Every structure is written in C-alpha cells, then in structure tokens.
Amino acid sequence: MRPFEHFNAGTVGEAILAAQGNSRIIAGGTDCLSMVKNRLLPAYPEVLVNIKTIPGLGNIQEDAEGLKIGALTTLANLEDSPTVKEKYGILADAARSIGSPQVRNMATIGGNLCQDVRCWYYRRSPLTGRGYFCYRKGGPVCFAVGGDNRYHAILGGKLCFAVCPSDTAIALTALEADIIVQGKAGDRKIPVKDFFVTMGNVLTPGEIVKEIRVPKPPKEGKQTFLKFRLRKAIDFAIVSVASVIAIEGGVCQDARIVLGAVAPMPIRARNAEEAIMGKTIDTAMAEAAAMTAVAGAKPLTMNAYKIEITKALVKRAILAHRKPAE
C-alpha cells in the first residue's frame, strides 16, 4: 500500500469535513483495504476517514417505534442482540450468515449496506496484470454479458450486471427498515429499498450513513431468512430470500418476500406477495406463487440455474410460516 493521512473523525461532523476530495470512509474496513491494496478505486486515497472513533454510532437500542441500529455497529453484535434475535430474527439470521467470525467481529452494519459489488470483473486488480475497464468504472461494456456470469443478476441488470452484495439489506427490506444519512445539508431519511440504484447506492459526496430505524415488525408475523450459496461459510449469496408474512385465523393477512443476490439491489416478490395475500398457504399455493416471483427474470448466457433456485427459496419461505399441523 503506499502512503496516506488516517484521519481520527470525532463527529459525523468533522468526518464529513475531512472526507472531501480524494478520501474514502473506513469503519471495519473488510471492503475499504481490500479495495485499496488492489487499486480497485478510481484514484489511490490520500486520506482514510476513520469513523469507528465517532461515539454512540455502536449502539442498539429499542424504543416505542421499533429499533435504532448505530451504522458502527458490528455484525457480530447484531447476531448476538437478545433483542434483534427475539424480535427481529431475519436481521440477526442475515447477520450470521456473513462471512466468517473474524469478519462479523470487524465488519459493520453501515458497511455491509455500503459495500462495493463482488463481480469479478470488476473486481480484478490491475495489478495482476489484467484489469477490466468495465461500465461500472467508466468503460463502455459489462464483461460479465458476454463472459462469466454465473453469480450475475437475472432482474433488473442494465448495463451492470453485478449484483447487491448484501445480505443485511435483503432482511432489512423485509422489515421495512429506513437509514438515517448525515451530509452538509443535515439529516435525511432512505427506506432502505430506495437507498439501491444499478450503479450502487443513492449516497451523494459527503453523505455519510449514521443509523438504521426498523419499525416494529407485524405481532403475527412470522420471519424467515434463506441463503443458497455453495459453502456454508465465508461465501456470498447466490440467491437469498427474506420474508415476513402474518397469518390469521390460517389466511394470509400481510406478506414482505424480498429477493437477494439476483438483481442490482433487493427486490420485492410482488407478485408472490399478492398471490397469497387473503389465501390459505399450502404447497400448491407457495408453488405457484414461487413461479410468479421469477416471472420477469431475464438470466445471461450462464445463470439460469438461479431462477430455479430462486423459486426454491421462496416455495421454502412460504411454507415455513404454515402452521406445524400443516
């Protein structure tokens, strides 16, 4: 790595001040290095902004509304929160799915929202000798169309093809969570399925996420979070789904199925949603809701093998808010 200024930010404040020009953001750090030492960014950073020195950006607290998550805190404490566990189950699943221990001890909230995508291409470092300018970083193709796509989306590529990484996303849309973000201007508030675009997220220079407000989830709802992937641990998802559905008196009152790992962001199963919103779950049901939640997918020359497992997951997460007798 070649040299550069560590700035200590006391504030959210002074962390915006200092972030300016060439600078990036570091809490954990788990995406931030290994963007660096592979010159992965646009240019190399003169300043590292390191926020984890900002009190009361750790915390988790619960109140009337729901929670509040501070963006510093660590996965490793989100899957070991009493309350997240209790309450707030697919947030903690979601969390313990990521990585390895050493990872979730370091790795944060914030970051995991923000990270960059996985996609080889992208991801090459020139300094292997081979980097792709691809139309993530300004060129005029996505490699991944006509070359290896396996783990590539099948809903809403355009152009980029890459898909959202995170897997705390996926469980925060299903509970409708908003993020809290700090930028010259103040405070500002995304729900989390707004904060994704194509290109990677709705934060404008100088913005930085400073908290997580989940409501309190529906008192009979049930929640679910599932993950394909080819190793149990450390690997990204595949394909991932979250859902959280209320039954009552045996009929669907309320569904959130949300879709990871095959678009550009999280996708909301509309349609699998409305297909079992007022019904009976059963397994023909889940079936043929499974198959409108892939209705629209558009799979590359490599990754159709997603949209059947996608409509696995979903069959699987519908199923598992019938009642046991069932």
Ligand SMILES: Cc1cc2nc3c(=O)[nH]c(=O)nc-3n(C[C@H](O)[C@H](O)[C@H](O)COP(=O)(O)OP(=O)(O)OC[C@H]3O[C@@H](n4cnc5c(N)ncnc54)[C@H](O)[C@@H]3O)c2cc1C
Contents of the next structure:
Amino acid sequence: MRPFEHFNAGTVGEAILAAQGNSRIIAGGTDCLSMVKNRLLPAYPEVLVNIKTIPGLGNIQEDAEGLKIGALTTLANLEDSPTVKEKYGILADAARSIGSPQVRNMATIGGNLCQDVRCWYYRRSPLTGRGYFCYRKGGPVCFAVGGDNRYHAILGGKLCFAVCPSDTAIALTALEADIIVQGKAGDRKIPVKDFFVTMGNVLTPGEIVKEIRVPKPPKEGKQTFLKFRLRKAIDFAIVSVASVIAIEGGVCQDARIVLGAVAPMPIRARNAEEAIMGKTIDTAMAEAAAMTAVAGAKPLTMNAYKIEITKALVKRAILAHRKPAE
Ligand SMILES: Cc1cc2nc3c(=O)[nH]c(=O)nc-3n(C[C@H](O)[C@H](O)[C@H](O)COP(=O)(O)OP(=O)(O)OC[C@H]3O[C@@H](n4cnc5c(N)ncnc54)[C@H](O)[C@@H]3O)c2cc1C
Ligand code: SF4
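Given the form predicted alone above, produce the structure of the same protein in the form predicted in complex with this ligand.
Every component of the complex follows; first up is the chain already shown.
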C-alpha cells in the first residue's frame, strides 16, 4: 500500500470536512481496504477518514415509530439483537447471511449499504497486470456484456450490469426503511428504495450515512428472507428475495416482495405483489405471481438461469405466508 493519512473523526461534521477532496470514508474497512489496496479507486486516496471513532452511531433503539439503527452498528450486533430478531426478522436474517463471523464483527450497516459492486472485471486489480477500465470506472465499455456475465443483472441494467451486493438493502427495502445522511448542506432522508442507482448510490461527495430508520412493520405481516448462493457460507447472493406479507382472514391484505442480486438496485416486484393482493394464496397463484416478477427480465448471454431461480424464490416466499391448513 502507498502512504496515506488516517484521520480519526470525532464528529460527523469533522468527518464531512475531512472527506472533501481525494479521500475516502472508512468504517469497518472490510470493503474499503481491498478497494484501496487493489488500486480499484479512480485515485489512490490521500486521506482515509475513519468514522468508527464517532461516538453514538453504533446503537439500535426502538421507539413508538420503529427502529433507529446507527450507521456504525455492526452486522453481528444486528443479527444478535433480540428486538431485530423478533420484530424485523428479515433484517437479522439478511445480516446473518453475510460473509463470516469475522466479517460481520467488523462490517457496519452503513458500509454494507455503501459497499462497491462485486463485478469481477471491476474488481480485477491492475496490480495483476490486467485491470479493466470499464464504464463504471469512466471507461468506454462494459466488459461483462460480451464476457462472463453469469452473476450480472437480468433487470434494470443500463451501461453497467453489476448487481447491488448488499443483503441488508433488500431487507430494508421490504421494510420500507429510510436512510438519514448528513452532508455540508445538512441532513436529508432518503428512502432505501431511492438510494441505489445504476452506477452506485445517490450520496454526494462527503455525505455520510448516519442512521437507518425502519418503521414498525404491519403486525400481521410475516417476513421471509431467502438467499440463493453457490456456497452455504461466505458467499454473495445469486438471487435473494425479502418479503413482508400480511394475511387476514386467509386473504392477502398487504404484500411487499423485493428482489436482490438481479439488478443494480433492490427491485420491488410490484406485479407479483398486485397478483396476490386481496386473494387467498394457493400454490397456483404463487406460481403465477412469481412469473410476473420476472416478466421484464432481459438476461445477458450467460445469466438466464437467474430467471428460474428468481421465480422459485418468489414462489417460496409467497407460500411461506400461506395458512398452515392449506
Ligand atoms: C468475504 C466477504 C464476504 C462478503 N459477503 C457478503 C454478502 O454475502 N452479502 C453482503 O451484503 N455483503 C457481503 N460482503 C460485503 C460486506 O458486507 C461489506 O464489505 C461490509 O458490509 C462493508 O462494511 P464496512 O463497515 O466494513 O465498510 P467499509 O469497508 O469501511 O466501507 C465500504 C464503503 O462504504 C463507504 N462507507 C462506509 N460507511 C459509510 C457511511 N456511514 N457513510 C458513507 N459511506 C460509508 C466507504 O467509503 C466505502 O466506500 C462480504 C465481504 C467479504 C469480505
Ligand atoms: S458490469 Fe459494470 S462494473 Fe462490470 S464491467 Fe460492466 S460496467 Fe464494469
């Protein structure tokens, strides 16, 4: 690694000031350090602004409105929190599915939302003798389109087809959470569903994620998080689904179904939600709804298999809420 300054911020304001110019925020460092070390950033940062030294950003609190999660809360604390496990179960399940215990002990929820994509062209270090200067790095081409795109987007890709790697983002989208960020101009609240864009997220330079607010989920809403991956541990999703479905008197009253790892951002499967709303759920209906979830899919040359996995997970997520008598 090259020399860089390591600045320990004492407040969010200090971090914002220090994060102007050629710098990078560092929290748990589980993604940031490999990006720096492998020379994957547009410029080698002169300053790493450590926000782990800011007090008060690592707590989970519940009040009448819902949950407030400080951006420095570790994934380990999320998966272990009795409140999160009991009332916001898909968030605990998503956190538990990430990496290894070592990763989860270091990684923060803020960092999980802001982590960079895992496209292997993008992540190939120029130190290996061959880096890929693709669209996402400001280059002229996406190497995945004509190359090995088996893990890339089947929905919503445009110029860049890397998928959003964050598992907590999928759960938080289904829970209709907001992200509170602070920048030079003050605070703003961004719904998680609007946080991600094709080339990353909507943060402006120097803006810092401070807190995640999760409203109370509907009481009757059953939550399910499903993640299909090649290995049972330490692996990113090939496809994931998070759902919150409320059934009263056997009839679906509310449905939120979110697809992960199939697009550059979490995707709400609105067609599938509409297909089950107001209906009594059975296997045929779950299958039909799952078909609609992938109706707009445009697979690349090597990833059409993701369509079948998505359909299977959506169907399972819907049926997980069915009344046991059926
Ligand atoms: C072996 C391994 C397996 C993994 N598997 C998974 C997986 O299955 N699913 C999954 O979702 N993730 C997975 N990850 C990614 C991991 O979850 C992220 O690396 C981690 O969550 C990042 O958190 P961090 O605190 O370490 O962030 P850092 O590495 O410190 O930062 C990551 C990025 O976010 C920015 N950042 C951090 N905090 C903030 C903030 N508060 N405000 C603004 N910007 C910020 C940094 O500048 C940097 O760009 C895996 C990682 C490893 C190493
Ligand atoms: S998918 Fe995105 S990150 Fe990967 S090569 Fe294409 S432009 Fe680059």
